[in-house]
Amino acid sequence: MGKIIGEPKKAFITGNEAVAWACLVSGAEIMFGYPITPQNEVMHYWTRLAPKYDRRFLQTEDELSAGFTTCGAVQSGVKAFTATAGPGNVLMQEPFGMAEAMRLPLVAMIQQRGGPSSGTVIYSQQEVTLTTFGGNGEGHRIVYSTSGHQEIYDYLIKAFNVAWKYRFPVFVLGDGYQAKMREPLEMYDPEDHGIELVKPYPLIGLGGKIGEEREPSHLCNIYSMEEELYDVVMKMAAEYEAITPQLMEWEEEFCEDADILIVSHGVVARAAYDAVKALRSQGIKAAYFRPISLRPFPAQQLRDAIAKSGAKKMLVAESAYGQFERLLKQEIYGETIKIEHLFMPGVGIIDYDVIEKVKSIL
């Protein structure tokens, strides 16, 4: 593969365009997609970029098909991805479940929109539960929640690598704001940044003479015995838990000494960070903690932050009615810190909102 970016290049683009570029430099060969706002421009950019680099695209009949065609493509040993949002994410939970069950290295960009149902086409953080634990499985998937364009770019590159290294489906969780806004980022070829791209490999269509040189590859997705399924799920859980330490991603600041710990994820973390700095400048000892990987969740790191900061209160801020907070609470079960929340489902949270909330509860 020739260099796509060459010298690292500054760009002022939308998040959706950043997705297309990131997938391109990650070596994605094909995208499958179905129109839904706010991810449409991922397809618009991909369909313009792809032919220049001999990559392909298929617009499918619905999100079920976009998800399952992606499953098929990765089974055959080709890096493939899809992008969706809202009700499309609901439909894709079926193929995402297959990817989880069969350990398929599928990558999907989720640009959250408002819900429930068709909700709004704009913005929210209401696809946290769906993306982390959707489907009829155990949530053996990897979810990175980005806060801006540089992270969309960086974490998509990571997503393909992690997917093909560990064979769990990987989701990059953005939102309508990140999809549609323009801000600067630096684009680069991963290998120039010392990131080795994990090579894809087929699970079927392995070549060679079957019966002489090798056995057939029969990929199983349904089991006749409950004990059989039990073994499969327990093995999957063990393997997921074993790689968890390598997958944790988080950010923290001022956690050495604080009265209140502000926890948020995704684009809301930008407001939370500004709020923490503003509160500090006003003499209020606030600290900032942000899980980047929501699955697996950096639980121990958050427990450590609680312990070392000495904070007596935590504020959870999210553009949803407690989806992130539920995830967090189950992960830090047993902690006695008092948890307050700022839930603003479907609307953006700005530093002002967080500051006001903190002042009202301290």
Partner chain sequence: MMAAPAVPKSWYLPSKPHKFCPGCGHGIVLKALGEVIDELDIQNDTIFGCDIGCSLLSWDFFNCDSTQTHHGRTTPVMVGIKRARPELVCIGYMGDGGGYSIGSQHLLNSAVRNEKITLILVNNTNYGMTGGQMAPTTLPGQKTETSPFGRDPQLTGYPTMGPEFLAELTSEGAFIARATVSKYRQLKKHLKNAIINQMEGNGFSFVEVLSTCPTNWKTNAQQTWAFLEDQMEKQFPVGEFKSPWGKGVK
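What would the structure be for the form predicted on its own, given that what you showed me was the form predicted together with the partner chain?
Next up is only this chain, free of partner chains and other molecules.
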């Protein structure tokens, strides 16, 4: 595959356009999708780019089909992806669970919208629980929560590499604001940033006689015996936990000395970071911690931030009613820091909201 971008260049585009370009430079060969706001423009823009670069697109009859066709394509060695939101994410949990069971290198872009049910078509962070631990399984998946267009671009490139290297489904968790708004980013070909793309390879139709020249692939998602499933899940858990140290990602600032530690993810983290800087300028010792990978969660790093900051309180800010907080509490169980929260489900959080909440707490 030749270079697509050429010299790295600045672009001023929507998040959904950034998704399409990132998948293109990652070597994605086909997108399977079904229309749902706010991810529609991923499909629309991909269909404009695909013919120019000898890529393909199939609009399936529903989200279930989009998920399963993506599962089928990657088994044949095709670098494929899908994108969805809200109710589509719910429907895709069945194929996503299948990808987890069969260890398929599936990549999906999730642009969160408000719920429950069809909710709004605009924005939320209400698909955290669904995306991290949805499906019929144990949540052996990788989830990156992006805060803007540059990260959408960067982490989709990473998502394809991680998926094909480790054979776990990978999700990039955006939202309706990132999907629709425009902001600048640098677009580049991965090799110009020293990134070697992991080549796809077929999982089925392999040569050689099973039992003599190669082992069977065991691409299975249903088992007849309880003990058989137990062995499979335990092996999967061990392999997932072994790669966890290489997958966890996070950001932190001002954690050396703080009275309050502000924790958030995704686009809300932008407001939290601005709030922390403003509070610091006013003499209030606030610190910032942001998990980038929600699965696996950087639990030890957050525990370390709590310990070294000396903070007596933590503020969890999210555009949901505690989904991120529940995930966080599960991961740092046993910590005694007092946890306060700013829950604004389906509503954007700005720095003023965080600043006022901090002042009310302190």
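Whichever C-alpha set is largest while still superposing within 1.5 Å between the two forms counts as the rigid core. Just so it is clear, the model here is predicted, and its values are computed rather than measured. Numbering follows the first chain given and starts at 1.
After superposing the rigid core, the C-alpha of Gly283 moves by less than 2 Å between the two forms.
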